[in-house]
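As structure tokens, one chain now follows by itself in the form predicted on its own.
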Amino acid sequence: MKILFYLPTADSAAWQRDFVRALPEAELREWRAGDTAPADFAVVWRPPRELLAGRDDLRAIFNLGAGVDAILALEHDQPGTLPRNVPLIRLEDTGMAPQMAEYVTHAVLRYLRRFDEYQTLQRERRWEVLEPHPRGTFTVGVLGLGVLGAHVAQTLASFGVPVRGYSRSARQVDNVTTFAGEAQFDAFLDGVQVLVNLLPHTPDTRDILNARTFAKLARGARLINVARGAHLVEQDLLDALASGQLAAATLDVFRDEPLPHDHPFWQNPRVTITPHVSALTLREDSVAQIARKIEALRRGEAVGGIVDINRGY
């Protein structure tokens, strides 16, 4: 069994060592430009087109992350990048759900208890007690009810705030009021106090966090974006903050990463920035999941996480 490996980051060697331990019978090689030798599987992150195009010998392509937008963007811009009839398989959770729930819950509770406003008062040396937000009307809307979104929504509901969830197709999540499809999008947004974005990045969801979306929320709402920077129209957010339609935003993802030093988000006191850390890919869990799926495919068994190329996730 031959595995092609491509990960253009500093920890590539550690990933390769873990794969060798998990699949000792496999011949794993790091892909280099010009490598066209046969392989059975490819394990990649943001690969160049040359690595994938024409690779009809592959039995599957494994993406080292839950988001496959980079690979799908290659296919969109240069059709034929993905070999026909070769499944593209994404990571499923691998320890991301608890991390994401922690991050989002912290941000939501910070806004619920007005700790962000107390930080401002501290800088101004003002001793002032703020009226708490009523928990029963502090509605949180979660955009995207996949594995991560559903877990986040249920975690938030356990704190007693009203939680809504939105997805492309109808889903049921315990203790969450769910909405589905374009026809219910505005009803989902109406009156939401905190909007959490966990949508996959597809052509349909690009720029979905825009002026029209913000206008449907409760005045003074907050935004938490932990999905992709391409979901957000940045100037629309700045305008909404300036007008008071939005009171604050917590952003973990950006169109350009690292965020440029001269970006206006850095200087906006209502924007909280973190460097794409809301849910880190856990190497050991990820390697174990991919190894199990490779063994299952070799036995002729079905596996989860196969991407619908047309839907983008």
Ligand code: NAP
Second form
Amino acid sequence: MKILFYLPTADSAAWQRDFVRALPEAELREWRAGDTAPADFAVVWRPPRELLAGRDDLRAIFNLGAGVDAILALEHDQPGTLPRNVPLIRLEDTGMAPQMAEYVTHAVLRYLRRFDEYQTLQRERRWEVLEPHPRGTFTVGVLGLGVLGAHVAQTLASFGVPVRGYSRSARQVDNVTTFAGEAQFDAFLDGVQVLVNLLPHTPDTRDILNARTFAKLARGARLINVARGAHLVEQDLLDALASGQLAAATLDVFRDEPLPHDHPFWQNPRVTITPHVSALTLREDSVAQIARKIEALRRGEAVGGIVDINRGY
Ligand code: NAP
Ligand code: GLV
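And the form predicted in complex with this ligand, for comparison with the form predicted on its own?
To see the whole picture, the full complex is given below, headed by that same chain.
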């Protein structure tokens, strides 16, 4: 069994070592430009077009992340890039759901308990007690109820705040009021105090965090974007923060990463920035899941996490 491997990060060698340990019978090789030799599986993150184009020999392509937007952009820009009949398989959770729940819960509780405002008061050496937000009306809306969004929504509900969730098809999540499809989008947004984005980046969801969306939220609402930078119309966020329609934003993902030095977000006191770390790809869990799926496919069994290319996630 031959595996093509491509991960353009400094820890690529450690990943390759762990894959070889998990699949000792596999012949794993790092892809280099010009490599068209046969392979059975590809394990990749943000691969160049040449790696995938015409690769009909593959039995599956594994994406080393939950989001497949970078791979699907290759197909979108040049249809036919992805080999037909070769499943594209993404990571499912692999330890990302608890990390996402920690990150989002921290940000929501920070806003609920007004720690962001106390931080400002501290800088000004002001001893002032702020009126607490009533928990019962501090509604959190989670966009996306997939592997990550459903777990985040459920975790938030355990803190007693009202939680809403939004997905494409109807979903049921314990203790979460769910909404589905464009027809219910405005009802989902209406009066939300904290909007959390955990949608995949697709043509339907690009720019979804825009002025119209912000206008439907409660005045002074907060935004937490942990999905993709392309979901957010950045100028609309800056305008909403300036007008007071939004009070604050916690952003983990950006259109340009790393966020450019001169970007206005850096200087905005209402914006909290982290460098795309809300849910890291954990090596041990990810290698184990992919190795299990490769073994299952070789036995002719079905596996989860297959991307619907037309749907975009
Ligand atoms: P997932 O399991 O595929 O879930 C996607 C959810 O979004 C589903 O509930 C889906 O609806 C919903 N959805 C998709 N298109 C929609 C639309 N047009 N309108 C309404 N709902 C829509 O994905 P996941 O594993 O939870 O991951 C979500 C995203 O998180 C990834 O795509 C990635 O971009 C991002 N992510 C970020 C980080 C980070 O560190 N910042 C880490 C991991 C992942 P249905 O339920 O009806 O299908
Ligand atoms: C990270 O952003 C991922 O999509 O896994």
